[in-house]
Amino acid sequence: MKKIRLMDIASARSGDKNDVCNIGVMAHTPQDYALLKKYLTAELVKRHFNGLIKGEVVRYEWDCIEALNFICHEALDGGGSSSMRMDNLGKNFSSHLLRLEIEVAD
């Protein structure tokens, strides 16, 4: 097994509505997309945020553009206007996710 940085094989964007954040992860190449589909699970995304996401994380696959979309429920401490977090929006979730290291087969 070896570790690769998500930022080396993908780009990401994120946004929010109320207490839900979505994170789109777009592979750089078809080979990278195969790695994303195999290793970047909803459970791994939730674990990476280490308690920041309280609810379910659902993964959607968008094969025609080689991208994954993660819908993260209860991710914003109640939403922008009720949260006491320093950053109460979902715009930075994509940058945070790109710091993830994935263990893949050699």
Contents of the next structure:
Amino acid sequence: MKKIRLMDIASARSGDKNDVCNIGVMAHTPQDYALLKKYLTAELVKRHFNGLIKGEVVRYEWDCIEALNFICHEALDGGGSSSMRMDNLGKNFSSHLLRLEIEVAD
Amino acid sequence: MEEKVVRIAGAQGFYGDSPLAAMHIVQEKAADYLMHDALAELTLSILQKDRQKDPTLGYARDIELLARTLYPAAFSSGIRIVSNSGGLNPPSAAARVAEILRKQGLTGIKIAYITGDDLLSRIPELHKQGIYLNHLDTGEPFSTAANQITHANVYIGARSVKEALDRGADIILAGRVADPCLTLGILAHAFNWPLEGQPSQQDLDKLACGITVGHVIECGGQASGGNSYAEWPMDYPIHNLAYPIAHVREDGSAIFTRLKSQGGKVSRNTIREQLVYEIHDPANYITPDVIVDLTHIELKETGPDEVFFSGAKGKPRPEKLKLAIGLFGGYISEQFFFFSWPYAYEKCLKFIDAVKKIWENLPLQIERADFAIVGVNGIHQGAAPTPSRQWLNEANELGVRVAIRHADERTGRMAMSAITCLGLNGPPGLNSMPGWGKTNRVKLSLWPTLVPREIVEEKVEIIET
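Can I have the other form now, the form predicted in complex with its partner chain, not the form predicted alone?
Next comes the full complex, and the chain you just saw is listed first.
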């Protein structure tokens, strides 16, 4: 097994809808997309955010643009102007996710 | 005869966005329509504060600048403008723009405004009709006292935008038209796409493509190389970023591009990146006019700064529309403080401890207090990795952010003024930042719900300068 940091195989953009944050993760290449699909699970994403996401994380596969879309519920401390966070709109959820390392088969 | 192509520019991504990119597009006559999306989810709550102070306000006030600069230039080139900058008060927005245009001697300009999305005064009536406004996600019944409601606007579709353009409007100032429906309205007008009745599958697919085009350009520079990880390290100028322009054909396919004279980049990556933005299920992107399946689209680069798009699939529009009700929910106060080497981290900890003890000894009604160290865990809180002791001890500067939530303004004022003494009494070298942070920022929350589309009474009015 070897470790790969998401930043090296993908880009990401995140945004808000009320208290829900979505993180779109786009693979650099089709091979990278295969790795994302296999290893980047909703559970792993939720764990990586270590308590910031209170609710469920749902993963959607978006093959035609080699992207995964993660919908994170109860992720923004109430969302918008209810949130006490500095990142109240979740714009930096993408950044944090790109720091995640996945363990893949050699 | 050459096939008709409609050129729409994403001229504005939010209330307060720079008008310079749009100015360049107008000067180069590079679009037939400018689409201005001024309304983010919470913008109406901000506009409500204006309207409370002055009933003739409540629209995006940057239209006053645009009416003096951008709009006249656009009209003289035959470019039409579609916006939702009317916010909570489209009639006032139209009257104000008319006044500014007339002052410049511009006559014969048709200004359309769209009303009907504002349901604030109709909530009791809806209740009587048995429309209970249960929370969209939790199903909870709506039972908030009326004085806590800041606004209630339903996301309406493209119908009135199309009607206004059909009737010859030079500029449209709508309220809560859903972002991508501004673009769909332009395309429905230009190609006479059917928005009502029972569209065929082919027509639904065109509407779906129109929505997709609108979605891509609705955030301005975010589709043309701004805010981009996909193109990081962004090896192109961003100070003069060109905003996206869509060249759309009757079948709904489009080429996304930008002005080559300015900075930025349009690539498959930048378009993909904007496609995923604030989308949930990509097979069911719900809008007032059509439900869009984005999972079979084609996206390919056809030249430098040119990306071809086609293939969105449409499903019949939803029977209900989304209503967002803004609710007042107390206040948030926050402030920032900074310390330098040596011991910056330990100074921060000592400072936080002192703040806590000062607040404990005062009669404050703090509902929640958050403390973070800027430079370590300000943005990602508990999810941030923990730096080593050595890194923390050698950090050249770190900051403290304190934030509290409270129901009364007195608590905000007292809590924040009570800790200013730490400038002299606290750890050495405190830098507080005048003008940073805010005391008693109003906390607003959104209550999303669904209403039957039949109850919405949309209307287009046109005034002429």
